[in-house]
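In the form predicted alone, a lone chain appears below as structure tokens.
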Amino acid sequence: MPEDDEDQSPPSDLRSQPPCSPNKSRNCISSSSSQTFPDHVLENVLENVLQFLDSRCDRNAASLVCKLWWKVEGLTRSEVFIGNCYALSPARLTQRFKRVRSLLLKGKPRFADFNLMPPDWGANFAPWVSTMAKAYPWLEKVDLKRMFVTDDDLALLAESFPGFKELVLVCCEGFGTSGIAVVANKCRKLKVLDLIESEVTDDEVDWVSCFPEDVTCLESLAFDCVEAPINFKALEGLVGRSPSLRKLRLNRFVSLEELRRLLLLGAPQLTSLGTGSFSRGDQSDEQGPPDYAAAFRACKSVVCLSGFRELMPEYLPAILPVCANLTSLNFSYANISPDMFKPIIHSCHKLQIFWALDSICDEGLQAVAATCKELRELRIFPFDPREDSEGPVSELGLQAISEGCRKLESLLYFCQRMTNAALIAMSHNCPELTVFRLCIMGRHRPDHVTGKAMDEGFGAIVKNCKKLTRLAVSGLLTDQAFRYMGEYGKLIRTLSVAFAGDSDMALRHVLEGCPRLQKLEIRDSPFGDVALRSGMHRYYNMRFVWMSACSLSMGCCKDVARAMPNLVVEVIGSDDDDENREFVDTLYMYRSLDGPRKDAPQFVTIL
């Protein structure tokens, strides 16, 4: 999952205009100063200064200095991040920022990835692209995550921005190959077209053939999520006339033989490669199989390798020539046994990012720990996600990683059993952790050795990993674990909770003790009205709160909505839910500068 990505900014780059205080600099109140400067002179100076600020956090801070800084910062910002598409209206965006060239916009909350949100909930891109088409004809980049994007939206985008260069769609839906074809055809300066874990409808359109017939500007092309056959001859031609292509990620309809031909054509400049199916397909060769290793040997610049869909194990050694230079390896679609995996990983000494299925077992993780001393990020996904499955990774693999990969900063680990001792060891061995997400798939599972709750293990993580900003907890947890979070988790910005806690006091510990909490995701936990009310002093400073299958009453949710008018309180149910129901199935709360949205479907009640 590309989820990801933990941003360090507030929910959006927009702020209400700051008041002019007598304690601010004299630039703010020139009339009271002994030496005055015309406003346009000060604006020119500020513009020249602020253009060197790239960080969103720095720019947000600068905009709060005084009214003049707020105004000039709005005129000079070219990149805007909006963490919730309903936190403000598109009109407010264009009023506040006049020269935007790049927009990063997020829609549905993360729990939508787990089918916890109805598909027609919203997060439509249409109002945004129609507004920007009028205000920002110079727009160059759009990066969307969990948005509903239609073919018409993509057509309008392609027609409205003649200099458009980058389109990134992560976990988006609503569009098909027809829309992609329009972008490929009309965006003549396109550099990046990345479709990542999005649902793309097969319209039986040959979109690859729609790119310009002359030399292209393409630097990145990722379509591994597109579940539709492609015109390989057109793709071969596109790669051949794209001398700047650095990233190429293929879908499962591209066979290993076709990949070999592409590598021999465009290998010298590629740095990131998604291999496609990694099986031979229907090709036959009377002289024996081609030398696939030779094709990879030509890829001297590749440092990121992914794909491996429909893997045929006998061909996996072909990637060995590139392993020594890899910094990122993604096996999250490959069902690989430890015996297949170990010869590969033993050559990956430079690896910093590694994703895989749990089919590599604890034995494979031990091989990672012995080899990858520079590892910064590890994600282990379940091959069989059922709660009652026999998980092949456990505390043994995690302990090995903590002992061998001491520079680890980010962990996502799905397993069926865990111990407090393994978590305590990781907290001491990997103090640089900023992201720790442990998903024990069976509900309410204790330490499988001692039978005790997992409180002390998670307590050690929040106590000893002092840079922790993102935490996901699971297993048998009592209120004590949440007390540790409130006491030590002072930098936590995102907290995900599933099947955990004893009472409302657990959530109260978090809401009162984690001052930087921005995103709170809770499902199937015993938190009710008292817990919800305990955070009313915090909700205006958070991006969102999600609570599903908890113990919330409709009356309490209404009370919160009345007490906090700038907070949008959505109750999500089904089309046939009774409006007078006593309890709430799903609560989604977020702050908004422009009030409740106008496109809520029937199953959403805005209180």
Contents of the next structure:
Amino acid sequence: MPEDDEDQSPPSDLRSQPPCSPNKSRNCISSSSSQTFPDHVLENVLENVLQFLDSRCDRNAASLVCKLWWKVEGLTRSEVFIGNCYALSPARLTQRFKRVRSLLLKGKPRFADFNLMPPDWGANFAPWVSTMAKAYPWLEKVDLKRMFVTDDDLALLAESFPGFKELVLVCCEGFGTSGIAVVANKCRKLKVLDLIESEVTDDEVDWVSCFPEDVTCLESLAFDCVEAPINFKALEGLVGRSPSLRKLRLNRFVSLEELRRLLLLGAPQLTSLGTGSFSRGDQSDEQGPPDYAAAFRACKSVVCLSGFRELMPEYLPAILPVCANLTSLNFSYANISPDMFKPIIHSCHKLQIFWALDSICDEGLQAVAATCKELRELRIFPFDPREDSEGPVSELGLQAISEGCRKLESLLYFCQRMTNAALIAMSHNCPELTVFRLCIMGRHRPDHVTGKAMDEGFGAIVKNCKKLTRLAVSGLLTDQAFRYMGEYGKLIRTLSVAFAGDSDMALRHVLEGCPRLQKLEIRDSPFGDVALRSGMHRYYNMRFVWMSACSLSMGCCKDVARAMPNLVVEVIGSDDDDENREFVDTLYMYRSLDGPRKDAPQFVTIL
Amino acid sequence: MEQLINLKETELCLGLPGGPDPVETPTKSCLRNKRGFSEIVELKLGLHSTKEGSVDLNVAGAPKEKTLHKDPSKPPAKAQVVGWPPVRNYRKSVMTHQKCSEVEEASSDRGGGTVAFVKVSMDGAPYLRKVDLKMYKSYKELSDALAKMFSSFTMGSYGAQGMIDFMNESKVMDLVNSSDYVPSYEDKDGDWMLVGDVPWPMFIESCKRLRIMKGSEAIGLAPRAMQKCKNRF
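Could the form predicted together with its partner chain be shown next, to go alongside the form predicted alone?
Let us now look at the entire complex, which starts with that chain.
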């Protein structure tokens, strides 16, 4: 399942100039003065030591010690994380780090997922792959999120990196099954091919048949988002000759019957299974309904279950044999009623991650609370994602969860009705919360019992959940809520605000508080120039700021851009060149080491 | 007889007629919704003319949101807002598909403008590609693009001739006798023709799919194609 953003690195590691040499009396055995050992010996020693440093933070710290350490760290870093593809150019990456084997690259800001940004904005993988093709022929792993990747990019990747092992594409687009086919065909050492929530066009290519014919190294194959039929026979063959396969996530074009056949082939090794459609085709039952439960009984190692894309509920009990082992269950594409759900969840005692639709209702959530004492992450999505839909879950479900699942760390909850009391309860019951994202779908909805704003509820969350790093707010919120956030949100790194606040003061509270804030995304809130200016002391220390449909003037944005030369200030607007517009449509600004990008489309103005 | 034509009324847009400022809003909403076409339809059909005035719910609407605050008992506006609730398109389309249980159109529509995707297959290549003919203005551009696309499969000889000079019979015969690849296409009548016989705009209209075949196999096409061509002119 897609990861949340986890970034702890400041950009300091990517500056082109190493830090000025500190005083020589520090612990660094620097090269110039007392030359007891030749440089290259020191470098080798350092290299051998630094290669054990894995964590990004540690490496960033190490690189600041002195020039030598900066240089050697650059030589030994094999995994690079780039949280914003426009924060630096590919050339800078290859100059700084010489032996990269693994790259994690993120592109578009998250609000692009919700149609708030026109298509073709950017985040192209092309310049990265072409630069790395020359610089890192030993590249093994590429992990992209919200990038625009074309078939040609995939073809270049497949041709340029003979040892390539892992390709993970999360929320990407721009490519199709023909690109996947090239990767499958040419990356002979491929272990991981994970396509997660990406838009993949159907080029009518039988990509499954493109895998090499001998035994493969495949460990993980996830194609549940591919909206194209596949050659099942070829898939059967592939699974049969992939002895290392542990994770298999099928798309909705694989029927229940086909799933059964696959499980009988390779079930005992699988640890993660995406079930595909979970519905039967039009076959008639010759000897009565097949025993799907037997196939699941064979799944002795499965701990992570997802899929159910076109669920036929009468077959759901077939998964019962695996429920006791499950640590992760994703029902979020299945419209399951409480009655169908309860017998299943009743067996899932070990569950830690649970995603579902709100069709399970408060009743279903109560069942989760009663059984899943180990729950760490809960996501409830709306079956009917409209503002004025019914909303079958409410504060009752949330209250139950808070009482039953005390180890909860991460919550995403869509609902139509909520109360401050439930949030206050959760803030006390679940002290381990690091991610709290509540979406009350009707805009500006107050506490539906008291009629008051949701200030106190969110206030309690930021105050009592001391480990909170990510917060998304909704409902009727006044400036007071933001005062709480600024004062108590000491560890908050990501904040999402929509249709909230009364005035500039709200945003000022956040920008003048929240010392760890990295990512700020705001839409449709009455924050203007005064608020924007109040944060100028910290924009360099943030990854990005997004503000759309707020009250920012072009003049103020220009002022910010002028005052902060290393900040790229993009104004993304509609195509009418109306100079008299009062407010800017969308402001997206981010720090960059290499100045404004050259590939901005017409509707983007970089100030 | 001259009539005053209200140009605004004849302007094409995706909005419903009537309502406040119908011309202004669709363009803005259209831009935001270029990606999700179903969103456009959903947005527009869900509109009521509310007191809040224009359904342009972006920047200009922000101050109007403030008046909503002051009266919490007022029910929220019924009009759907772009990107709210914040559910990813991917998830929304899966749910829509389930609800309608219809086959959804492949989401390869990039940009909402008119596109002319045709499949391109090449003899011997394991997979086919798709090109948008509207992206090119001439045979030369198309030829270059195809050459790049399939460069890993050719012996390097594709594209060396460029598009054939169709009127020159001997040149054509030379080409099909060589081992080079030639592009052919299936036109509206279902006939397979050599690419290059008609003016470019006509080609875009009539081409349904492309096939890059070995020159030797195209021998059968050449005379027929020329025959057709002669008949046309």
